[in-house]
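Just the one chain here, the form predicted on its own, laid out as structure tokens.
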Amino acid sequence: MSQVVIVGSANVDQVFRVQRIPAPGETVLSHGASTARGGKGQNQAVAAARAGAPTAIIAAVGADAFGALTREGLGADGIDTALLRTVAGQTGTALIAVDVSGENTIIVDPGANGLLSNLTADDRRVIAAAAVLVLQLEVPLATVIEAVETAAASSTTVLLNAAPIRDLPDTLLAGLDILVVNEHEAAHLRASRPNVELCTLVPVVVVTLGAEGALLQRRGEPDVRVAAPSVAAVDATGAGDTFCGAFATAIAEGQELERALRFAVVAASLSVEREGAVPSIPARGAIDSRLAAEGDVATTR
């Protein structure tokens, strides 16, 4: 039985290393290129599995070489792919430029991800039996809503990483247990809800802060901020997804929220020390070792 179930995207990333991110109309030369698995759903599934949770993914790929690469790679990470669909069309693809400081820009062609719809009876059964359901917004919103409604009828904890950001109905937010957003995504959601704190809509809100760590907000309680360890950043691609997958694993294990937040922050900090999305996601042993080395990542209220 899978503790963590991911409903989301599965892409193949084509990554170009550049001196700087090009401005509009500018051409820059790459000093290296690579192809690797990615997509927020796949990244988060791999992060959860490598962090120690039995993990399943509900996603869609095309009947092409990239689809075969995705299925094989997920299996190699021990992820249950029984509900990974093969559909007409191409596997989703991301074009990523990474500069020398580790910052990136990403263009995504959804491909098969846009065809992930109409959850099956098996999909709903696996979601209902999971400890944690993790979702993002790279698949149709109707599918996200259907998955949330399925989980709401059980004791499954629902975590939504609201990325890439879009307008979300209050009815969807009301079905969540945990919302994970970065500062830009949080600002977008607040802009359409003046004078409304996100934690009045969702019981637990986590705002990721990049190199500054993460902020935990809960209804009626003081905010908690966890600092990130100091690292030499190579590539930030997939760091947010690593955070989400590791956080989901910690929640599925029953770790209390502040401890889960520290665990996820450390996992994300490890990921930026290596290139790529999936290739950079750390295993459980590395996360535990870094936690032990850091003592406890600084926490403030």
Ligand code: RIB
Given for the second form:
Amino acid sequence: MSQVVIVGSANVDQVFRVQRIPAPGETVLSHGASTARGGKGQNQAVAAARAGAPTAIIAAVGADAFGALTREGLGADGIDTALLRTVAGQTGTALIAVDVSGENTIIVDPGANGLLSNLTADDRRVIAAAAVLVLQLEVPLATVIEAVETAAASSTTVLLNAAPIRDLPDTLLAGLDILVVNEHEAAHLRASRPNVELCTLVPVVVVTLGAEGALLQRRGEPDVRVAAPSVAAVDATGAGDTFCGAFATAIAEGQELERALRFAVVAASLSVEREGAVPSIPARGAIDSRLAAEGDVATTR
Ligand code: RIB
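To complete the pair, please output the form predicted together with the ligand; the form predicted on its own was given just before.
Complete assembly follows, chain above in first position.
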């Protein structure tokens, strides 16, 4: 039985390393290009699996070489792909520019991800049996809503990473146990609800803060901030996904929230030290070693 199940996207990333991100109308030369597995759903599944959770993915790829690459790679990471669909059309792709500071810009062509719809009886069974369901927003919103509704009838913990951000109905937020957003995504959600604290809608809200770590907000409790260890940043691509996957594993293991947050912050920090999305995601041993080396990562209230 899978402890963590991901419903989401799988892409292949075309990555270009540049001195700086080009301005509109500008052409810049890359000093290195590569192709690697990515997509927020796939990244989060790999992060959960490498952190140690039996993991399954419900996603869609095209009947093409990138689809085969994705299926094979997920299998090599020990992820259950029984519910991975191969559909007409192209596997999702992303065009990523990474500058010398490790920051990026990303354009996603959803391709097959846009055809992930109509959860099957097997999908529902796996979701209902999982400890944690993890979702993002690179697949149709109707599918995300359907998965959340499926989990509502079970004891599965529902974590939504609201990326890439879009307007979300309060009814969807009310079905979540945990919302993970970055500062930009949090601002977007707050803008349409100026007088409402997000954690009055979702009991646990985590705001990731990049190199500054993460902020945990719980209904009726003081906020907790976990600092990130300092790292030599090479590429931030997939760091938020690594955070979500590692966090889901820690929750599935029954770690209490602050400990789970420290675990996820350290996992995300490690991913920033290496290039690419999937290639940069750390294994459990590396996370535990860095956690031990850091001692108690600074926590403030
Ligand atoms: O979060 C990083 C991911 O966003 C990339 O791997 C890319 O595929 C896009 O989905």
